[in-house]
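Next up: a single chain in structure tokens, the form predicted alone.
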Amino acid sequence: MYEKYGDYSEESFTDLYDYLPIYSQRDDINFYVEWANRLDKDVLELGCGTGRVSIPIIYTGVNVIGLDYSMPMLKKFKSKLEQEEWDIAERLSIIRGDMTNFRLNKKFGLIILPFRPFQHLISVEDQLKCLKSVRDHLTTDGYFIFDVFNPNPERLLSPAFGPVIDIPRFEMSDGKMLTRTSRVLKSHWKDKWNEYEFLYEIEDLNGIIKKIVQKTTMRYFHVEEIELLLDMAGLKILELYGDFDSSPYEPNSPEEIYVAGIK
């Protein structure tokens, strides 16, 4: 059986999100937690999703506002928060909003955008709207930290790529087995964005397999482009890392992790 749905905001994907090792075991959490702990200032997380990063940050003792457009994601976030200690929950506010156009009447010493939501902004107009909204909410000595992946030329220039198994078969907590296959449906190489398809195969305890198809789009960025976009939005790069161990960015680094501030 196939259940087709659109993007990361759909309820079907939200139900799977916290199960997937590629998300739940991602090594960016400590990186963002360390920055929050070091600065000890109120944090705004854009694209907070189910609270994967926000909840660990709360335990550093700072206040966090999480903003996301997906109601299913925020609903899951709230249900997870109910299982945490009450005093932890009191330091968190969850807001439904668009990261390209938000007004919170508050400035933050740290704004974060973890795990590449910026790459879902395909148009330059939306990219700049997001960055300008960030600038409007950043203190003069504040930091804006976000990550995108370092482009893979093979995927960028190929008209189609895959399919490849990016999540090998594993057992979920309910005993079901899950495998995910991904592929690039179409590469818009001139504009540097791809159309992706993810196929989830979920086998229940009776051996019945349910297949779920998810589609999304992602924009590739090189450092020079990000630098220009930040400049146009009144921001500048303060530090640039190539991985979440804070190693310097190199051309073959897996990540582009930007620490930016107001110009």
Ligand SMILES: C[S@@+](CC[C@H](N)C(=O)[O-])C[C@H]1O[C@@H](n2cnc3c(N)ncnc32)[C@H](O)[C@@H]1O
Given for the second form:
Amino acid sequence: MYEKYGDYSEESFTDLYDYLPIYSQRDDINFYVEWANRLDKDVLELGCGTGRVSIPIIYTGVNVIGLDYSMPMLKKFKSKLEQEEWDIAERLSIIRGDMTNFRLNKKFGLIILPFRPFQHLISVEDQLKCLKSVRDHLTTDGYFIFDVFNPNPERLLSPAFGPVIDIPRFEMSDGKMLTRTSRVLKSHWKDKWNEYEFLYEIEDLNGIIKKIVQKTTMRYFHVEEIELLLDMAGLKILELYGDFDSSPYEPNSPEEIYVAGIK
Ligand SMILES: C[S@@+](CC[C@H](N)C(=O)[O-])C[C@H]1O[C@@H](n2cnc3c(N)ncnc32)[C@H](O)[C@@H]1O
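Having seen the form predicted alone, please provide the structure of the form predicted together with the named molecule.
Shown next: the complete complex, the earlier chain at its head.
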């Protein structure tokens, strides 16, 4: 059931996740933490990964449930949790599941989907299944907050994008050197999704280079399409930001950050 999502099922990649600066230094954490703090309600994080966002949220004092389908990502999350004090760790539950089809028998005042997992849902059917599951788990006054990147028209028009070095050589905390090169393998123009390949080259202290290839797919969304999808799932946009400093969405904003609620 989980094999179709090949990329996050590989330990070799998930081992790297927390090391990569474009992930670990992403400036979205305060945004999500502030919403959790302000609402002070139980939080459900879909596509929680290694707990990059969930763990800082538990420190606001709320309870968090993290859901993800990837065993290796959840394994990393669990090992990070084991390093936390018990009164922090006990406020967090981790569930293995698919965000397009889950049933938790509980409603939440805040459901979050940070750092673009929604873009891994290629078909409209899966997107709607995810949004309808969200609606079923949201309290009537609850908030659903998620982000996708604002599609870059140049990339959309040049399907043979890359290869480019998007993570220049840097030293990881274990002394190994890492470089990442990315490229678009195939562009599905009509259905607005791309197949990506990321090549990680990791050089150890003896100069031996190990290569890891990660493949992933990303769907592109424009605002009016998200608006329509939310509407079809019984949800509506309450607020729309263009970046994690809560600036309003503009055509050239880097992100589309949706705050949605029940229609
Ligand atoms: C870019 S990571 C984001 C992880 C985390 N939210 C963060 O901000 O660091 C995407 C995550 O979405 C998860 N994911 C993708 N599709 C999923 C699905 N259908 N159901 C559950 N998790 C999914 C992946 O396993 C991965 O952990």
